[in-house]
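Here's a solo chain for you in structure tokens, the form predicted on its own.
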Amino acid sequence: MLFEGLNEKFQNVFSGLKKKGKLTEADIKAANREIKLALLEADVNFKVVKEFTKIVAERANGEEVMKSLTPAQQYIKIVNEELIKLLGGEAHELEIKKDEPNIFMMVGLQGAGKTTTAAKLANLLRKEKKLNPLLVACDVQRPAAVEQLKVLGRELNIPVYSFEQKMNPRVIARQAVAEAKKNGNDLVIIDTAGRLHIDDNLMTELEDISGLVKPSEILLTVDGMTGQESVNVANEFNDRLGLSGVILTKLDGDTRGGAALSIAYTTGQPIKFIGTGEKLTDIEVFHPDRMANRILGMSDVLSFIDKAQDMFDMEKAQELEEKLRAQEFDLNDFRDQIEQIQGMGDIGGLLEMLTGSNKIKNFDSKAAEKQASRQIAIISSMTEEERLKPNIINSSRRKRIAAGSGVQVSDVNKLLKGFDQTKKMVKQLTGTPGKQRRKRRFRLPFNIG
């Protein structure tokens, strides 16, 4: 999970402070030392750690904490505020022009996920900004890089400008911009070459492309798992190209978080997006305050809401509401709800956003995903009549459904029981208006335990 080690260490520091009444200078000094060690272990740049803990110590030793009625809470508040500043302060918008193509250059080393990120970004901006994107394959160095972008373009139904032969990437970029103007593409995302390490030939090529197409955004894609090394890479790219922002990828993996906590401070360039998974929808705007909350073990409800709004079909939601009111909720609707929750991504990650904890006890995300897929398979093995009228599903039908979906009859029984319970809850919630009802716990529409 994201920042798991850092989150746990901060929680230990804070819980120790909360057990005390007033805080002494020695208490604050000890807490700062623990935070410093935690950040260094997370591979945060040493200069960043030194500056961060210095500011926290200065503020915490003042009246703001020492004379507070809730000193531990005030200390946590200071750490949170300084962490937000360290991460960039606020979310940074992309520069979007209206009257001419928006040209974005994607740069970075090989293996950072640059090509996939280019496709993810095109898809996101088409959806959120209503732009008409064109992807440009300028990475003629890496074998199959052009084909990879084409595959992603086909999957997303986004056009890709490319040449089969090894043409000069400078020419490809210039011609692609001309093509975009001709075809009405108001967003051009250029996937440039990368190397396993920075070399002068690479940087000269990128400088030439930048000079020819004059991009409004030069975005560096950085592997969030590389720690401090990513900061060195970012600084070199920034010195040569003048970056407009950074996209951190692979933040869904077992990353210590050093890159996220160092890059904005050391380069002076904001983190604009983060990659949070392998799906082409797994990219989101970077919000320093929300990330700080997650690092410190506070809930990130806003990110959860954004994710839900992105993934849930509002038209289907309205149809479902009408069915619920009419008490016509059937197994087709039940399956739709499971699929929409699946579409939101890793369920454990979603719970982490809501709880602020990386330690969700007895929860197995993979088992939950598997169970959801199994339930979808069971419902899909039913006839349309059975989905609309589950009460007709007798013993022989249950055996047929189990065989058709590759599960046990007991699994079919569990699904139908869960559906009946959901229907009863729906009936109670949409019953006679004005009657007082007991609060019920929110339940996922499938068994995760």
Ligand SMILES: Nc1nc2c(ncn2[C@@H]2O[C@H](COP(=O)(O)OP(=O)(O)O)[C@@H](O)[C@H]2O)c(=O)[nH]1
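Take the two forms, find the largest set of C-alpha atoms that superpose within 1.5 Å, and that set is the rigid core. Positions refer to the first chain, counted from 1. Bear in mind the structure is a predicted one, so any value in this text is a computation, not a measurement. First, how it differs from the form predicted in complex with the named molecule.
Comparing the forms between these two forms, the C-alpha position of His287 differs by less than 2 angstroms, with the core used for superposition.
A movement of the C-alpha atom of Ser373 reaching 2 angstroms or beyond is seen between these two forms when the two forms are aligned on their rigid core.
Phe237 shows a C-alpha shift below 2 Å between these two forms [criterion: core-superposed Cα displacement of 2 Å].
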Second form
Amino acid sequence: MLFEGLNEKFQNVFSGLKKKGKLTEADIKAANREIKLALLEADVNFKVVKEFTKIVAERANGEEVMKSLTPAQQYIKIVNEELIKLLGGEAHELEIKKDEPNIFMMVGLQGAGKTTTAAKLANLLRKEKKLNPLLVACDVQRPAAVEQLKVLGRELNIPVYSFEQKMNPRVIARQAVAEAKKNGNDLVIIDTAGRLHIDDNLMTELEDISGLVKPSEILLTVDGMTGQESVNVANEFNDRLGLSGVILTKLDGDTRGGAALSIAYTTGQPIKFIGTGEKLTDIEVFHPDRMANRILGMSDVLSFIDKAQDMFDMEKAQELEEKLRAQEFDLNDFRDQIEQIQGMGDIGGLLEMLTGSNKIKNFDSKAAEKQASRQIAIISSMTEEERLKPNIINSSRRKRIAAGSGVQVSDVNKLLKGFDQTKKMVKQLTGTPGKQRRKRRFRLPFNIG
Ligand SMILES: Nc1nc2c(ncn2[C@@H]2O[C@H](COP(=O)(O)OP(=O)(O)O)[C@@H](O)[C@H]2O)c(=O)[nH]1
Ligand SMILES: [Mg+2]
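Please show me the structure of the same protein in the form predicted in complex with the named molecule, now that we have looked at it in the form predicted on its own.
To see the whole picture, the full complex is given below, headed by that same chain.
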């Protein structure tokens, strides 16, 4: 799980302080020490740890904490604020120009996620900024790399500029930009080669490409699973190329947090995006405040809402809302709702964002998804009349539906009960028009945990 170790340790420190009420200087010193150890253990760069804990200690020793009526809360607030600063403060937007090609260059070590992220970014900016992207295959080191980008381009229906035979990547880059101007592509994303280690030949190649096409963004892709060894690499790239930002990938695995917490501070370059999975939609704008919340184990409601809004079909949502108001919510709508939430993918991951990870340790997302599939099967075994008028589903109908969907009658009963509850709840929420409306986005149609 993301930042599991850090998360747990911060929670321990905080709950220890909360139990104490008044805090002495020694309490704060002990808390600072524990945080320092937690960060070092997460493989955060030593200088970053030193600086961070120094600032927290200074602020925590001031009157702000000691004289506060809620010293523990005050301490947590300081840690949170400093963590946000460490992660870069605010979200940093990409610089997008109008009426001329925006040229981005992806750089980084081999395997960091450049090629995948180039495709993700092209897809995202096409959707969000209405840009017309061209992907450029400048990794001619490995023949498979060109093919990889072409496959991604086909999947997304985004053109890829590439050559079958081995060409000088400088030439490819320059021709690609000319091609983009000709074809009206206002976004050119250049995928470049990477090595396992910093390599002078490669750096020269990247410098040359950059000099030729003058990219407005040079984005360093960093494997988020790495620790402080990422710092030297990032500094080297920054010194040679002058980065405009960092993209941290693979923040969907068991990342300890080393790279994430070190890199913005040590390079002075903002983290602009994070990669959160292998799918081409698994990319998010990086929000330092939200990330800090997740690291500290506070709930990340905003990311959850963003994701939900993104995945939730707004037209359907509106249609649903109309029906709810007219009190016409039926089992077809209920099934739609389950399917939409299922379509959002990793339900456990969403709940993790929503609740702050500690509390849902026991949540079994596979089981929840299985249950959702079962519920859909049950509803699908009903006749249309039954779906529209659930009241007519008597016990013999229940038996038939159970047999048809391969479940027990008790499962059918449970589903109908869940449907009734949902209906009741939305009735309450929509009962006073206009007042509570905004609060009801959707709810999970099954029990958690
Ligand atoms: N889980 C996960 N895998 C990723 C992510 N980004 C990239 N990958 C995977 O990391 C591997 C290397 O990615 P690739 O784009 O080929 O890296 P490159 O060598 O820098 O171009 C591939 O298997 C990708 O699917 C991410 O955000 N999450
Ligand atoms: Mg690649």
